[in-house]
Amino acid sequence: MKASVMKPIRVGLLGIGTVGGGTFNVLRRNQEEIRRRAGRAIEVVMVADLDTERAKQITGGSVEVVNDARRIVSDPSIDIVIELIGGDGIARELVMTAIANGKHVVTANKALLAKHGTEIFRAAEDKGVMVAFEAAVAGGIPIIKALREGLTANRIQWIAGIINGTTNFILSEMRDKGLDFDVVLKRAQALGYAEADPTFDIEGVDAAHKATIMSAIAFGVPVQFDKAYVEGITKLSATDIRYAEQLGYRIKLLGIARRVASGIELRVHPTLIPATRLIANVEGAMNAVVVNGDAVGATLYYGKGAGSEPTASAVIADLVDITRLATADPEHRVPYLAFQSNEMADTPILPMSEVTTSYYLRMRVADKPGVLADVTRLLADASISIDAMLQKEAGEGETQTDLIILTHETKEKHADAAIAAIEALPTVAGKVSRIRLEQLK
């Protein structure tokens, strides 16, 4: 049967906010071309949103629009769901109901994808369905696509990605400003750029739930959200993000999944990167990621990694994937989550207290002799060897003063050891401030 005489392809869509929204408008904008591409054309038949109202403003009455999602996941004409509604909850239920009856399902619901994903990968294998999910990390930026087929040829090493928008523009501003972090918090939300309750963002969980996925891609092991080591960016200090600068280093909140020789780095965490590498220079709410494999060096994807018609692209590249795909033998499609599903390694997620890094370590200080022979000397007993140091000239009348060290690569367990061992000194004040460090070469 000839492309231009095939049937539409008929769309479900959960969810008309602000993605769902810039989907429905790209699809219709670029309908032509998209059909182009994908062989046949794709039509959105039938909307479901709480808001019915909201819902028939931006279709302008050319779909039906429904209150119940369930009505969309049950309707035997529909080929496709997209899932837009969020969360881990109804999403979950819907999405396995549209398997269970034969859909193919696209989201961007990355929650979802980190806690179930291996129960729904094997639904949808099971009824031979596909499930596409290239708009649940980094927004527009084709990450997942460049990891399951554009670098298939590759052994990759490690990935390292600014992956929340929210986070980076705060440390931005906080960068470019020399504010706190509460107030720069307060802006963001004011802008638009942090949710009323930004605690997923800020605390690290959003960008933990992206690197999970993207580590089950590159390494082909399950999805383990509850094995990631998840530290948010509520504790930073300008003080810090000024002295970094100071360095050479600039600090993001990075998620970073690494393979070594004894299983898989799985972390997100505020880390000092050198201010000459690409990344380190992501300003605003962008986002990034380097991936790292043996053939190809280094990679990085840059891009807009939120908002309504980025992460539209995304949602509808999968249309037009599973659309080009939906008649050919579900052993020729590209498997979910890049290696064959019985072929998963069960390699497993390091603990933090077993991953090598190295440390920016900040501490207020006596400003008297012998203080930084003392802390030297507990950083050598825990075998950890120092890269740089800065020492600030103590201001006049004051007894106290900024000692910042820079180390080499060493165990989380023996940097928390030490650590321990230097704020129990007398001469050194309250706690020691720790960021991680990575070279990212």
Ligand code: HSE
Contents of the next structure:
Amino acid sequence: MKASVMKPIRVGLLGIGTVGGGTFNVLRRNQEEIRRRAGRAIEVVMVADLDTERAKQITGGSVEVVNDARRIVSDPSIDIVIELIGGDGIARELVMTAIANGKHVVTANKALLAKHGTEIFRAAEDKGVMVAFEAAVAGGIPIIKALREGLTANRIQWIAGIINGTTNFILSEMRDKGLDFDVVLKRAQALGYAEADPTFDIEGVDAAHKATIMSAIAFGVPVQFDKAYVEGITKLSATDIRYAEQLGYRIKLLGIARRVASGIELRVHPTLIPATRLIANVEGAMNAVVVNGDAVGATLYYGKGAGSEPTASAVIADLVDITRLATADPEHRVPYLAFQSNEMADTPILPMSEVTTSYYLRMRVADKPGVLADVTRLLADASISIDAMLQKEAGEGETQTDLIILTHETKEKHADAAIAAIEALPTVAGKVSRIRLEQLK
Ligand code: HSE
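What about the form predicted together with this ligand, after the form predicted on its own?
Once more the chain from above appears, this time first in line as the rest of the complex follows.
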């Protein structure tokens, strides 16, 4: 049948906030081109939002607005449900009901998929419906498409991404202005860059949700958010950012998924990156992901990781995919997590103690003979090799100074042991500040 004569595909939208509003507007603005691409018109016919007045304003009275999302997921005339509610409470129930009712689902909900993806994809597979989630990782960047389709020839070695705009904005400001975390966070909130409750962003949880989803697609393992190592940026000091810069590095909150002989590293933490790498220069609220595949080498994806129309761009790409593929035999569609569901590997996600990385260590030491020798001996005892060192002259009248050491790669458990021993030295004051370092070669 010609595209122009096929019936429009009918979409129900759950939540018309920032992303939902963008989706509605972009769909309307570009409807003709989208129809020509999808082969059928895509029409939002029903919107559910608790704020029905705002929903009516956005939609201009052209679609039915309800305040009960359950009406949409149980309406037999709806083909695709877009879930933009977020979280894994009511959103989970609605997605599962939509699937049970035979509807395809588009979602931007990374928390939901990182935690309950296995259950959701199994239910969708049983029902023969699609669950698409491009918007869940890095907003407008088509990273899911790249990983799941564009790079299928490759054995993917590692992924490293700046996948949280809020924290990248804060880190950029800290470096630019030499300010501490708390000060910049307050400014970011005042400017609307950070949520009133920014916990998920600043503690690394949001990035870990996204890294978890990418790890599953890259390595053909189930989503396992509970096994991810998660460390945010709340303890980073402007001092460390400055020292890192003097040594030729930038500090970024990276989401890393890496295949090693014994398993998969899945981790989010502040990371030193050589300042010469492209990804080290991604500033402000932008996102970027480097994917390293054995055939293609390193590839970099850059763009807006959040916001109304950038995220809508990803949501609508999923709508078009579903519209194109809805009539295809489910077994011959692109698999939810890239690998066929009966071909999932049981490669373990490694505990953090088994992860291999390099370190930046900063300590406050007594400025007297033998201190440096003691510290380096403890590192040598743990078989940790030193890559670079920086010692500042003690300030006028001070008896202590900062000692900064960059190490070569070692296992986290060896670093833990060496750091504990260094902190026990009477000549070392307080805690060692430790930030992981990746060359991303
Ligand atoms: N809160 C996220 C960020 C955007 O700051 O990047 C949505 O994933």
